[in-house]
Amino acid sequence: MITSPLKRETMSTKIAALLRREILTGELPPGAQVVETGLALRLGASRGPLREAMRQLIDEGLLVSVAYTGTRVVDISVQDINDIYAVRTCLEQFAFEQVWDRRGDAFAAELHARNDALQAAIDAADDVRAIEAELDLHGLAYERAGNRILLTTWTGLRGRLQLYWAAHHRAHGLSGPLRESHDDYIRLAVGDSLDAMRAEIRSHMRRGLETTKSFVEQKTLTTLQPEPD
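Going by the form predicted alone, give the structure for the sequence I pasted, one chain, nothing else.
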């Protein structure tokens, strides 16, 4: 948990990073309220940078502000997971269709560099850094596709994907994806067959889906169960 005051000049950035880490590690669980006054006392922060950090996490899709209710961590349901799976599969296939003829040595080198960063985060057992590195790896096709609307859509989806992957890792007892989980993805992403890449994307998205859904369902049932007298 966050316990020490933060330097004023980078206050909002540090608050956002630390809250993001608490959300993705489950210290701030889905649905938890984020109370401004409590955070201000805990962090030794003034309201201005605190509100700026919270707005950033709302924009990222990690927090939601509801009128008369306050700000809370976004909850993720089985329906959310199904929706994310369906939308992301279509988006990523489309991203590769758009980028396919734009690939080259620079694309391949950057893809491998991002995978190296992911591997380093996995080896360090840093789940939050691994989630961010995995998003960066998948984000390359969107960034290089030359389609601004596609990139904007992907950027808006990142927050929910962070929550999805955090749940996925907890479901599997992992501190990140398996080291070899992107081997086929990378090999086909720089290969010659777009059809093979489309098939890999479908398969890649499906892996672990049912386990993650079961994890979220169980967490929901546990939350709804009445406490014993």
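The block above covers the form predicted alone; next, return the form predicted together with the DNA.
Next up is only this chain, free of partner chains and other molecules.
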């Protein structure tokens, strides 16, 4: 049982999961202040576990905190978008290099299953689920590469991507992933040419970067004006 680090569900982990969800669904929008005392009261917990949960989300890059001053949901920055997509392009190519020779029928089947889940979410017009499904789809290569460090790194990037995309969808309504947007990706991922797949990843990321970035650039203009509270 060494390989099964069963996570005992403690108060902190439950709070962290709940908070993460509220941030990613937009109930707590980017830039919103998160106050320990108020949140503890609302969730019926004490500040101890709450602080631990918040620390977790800080490390995931979803919250930023300044000592003695306050904690906020991280703001969207063009710099971070660029950085994340650049690193992601690099790592996803690496993930496919690592997984390439150990792909099998199970890999292909799971890939198609996750794409079906994505399309179902799109058809159901469920933004949040569609975003999660797309990230799950891309995550398969990282999971099956057999490299724990790589998977941890991907998980770290994934949270912020989900935050950015969720904000994007809330602002634009349903301009999210198209139904056929991953057809090439999947076809090449189960194909015979690693080079072609690497090229597809670079192309896929370039498109995603432009879409996400153009949104953020116009968004920052509107968020600069202080709210008339």
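Positions refer to the first chain, counted from 1. Worth saying up front: this structure is predicted, and the values here are computed from it rather than measured. Whichever C-alpha set is largest while still superposing within 1.5 Å between the two forms counts as the rigid core.
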**Prompt:** Taking the rigid core as the reference frame, is the Cα of Met54 displaced by 2 Å or more between these two forms?
**Reply:** yes
**Prompt:** Does Glu36 move its CA by 2 angstroms or more between these two forms when the core is aligned?
**Reply:** yes
**Asked** Has the Cα of Leu63 moved 2 Å or more between these two forms, judged after a core fit?
**Response** yes
**Request:** Once the rigid core is superposed, tell me how far the Cα of Glu27 moves between these two forms, in Å to one decimal.
**Result:** 4.9
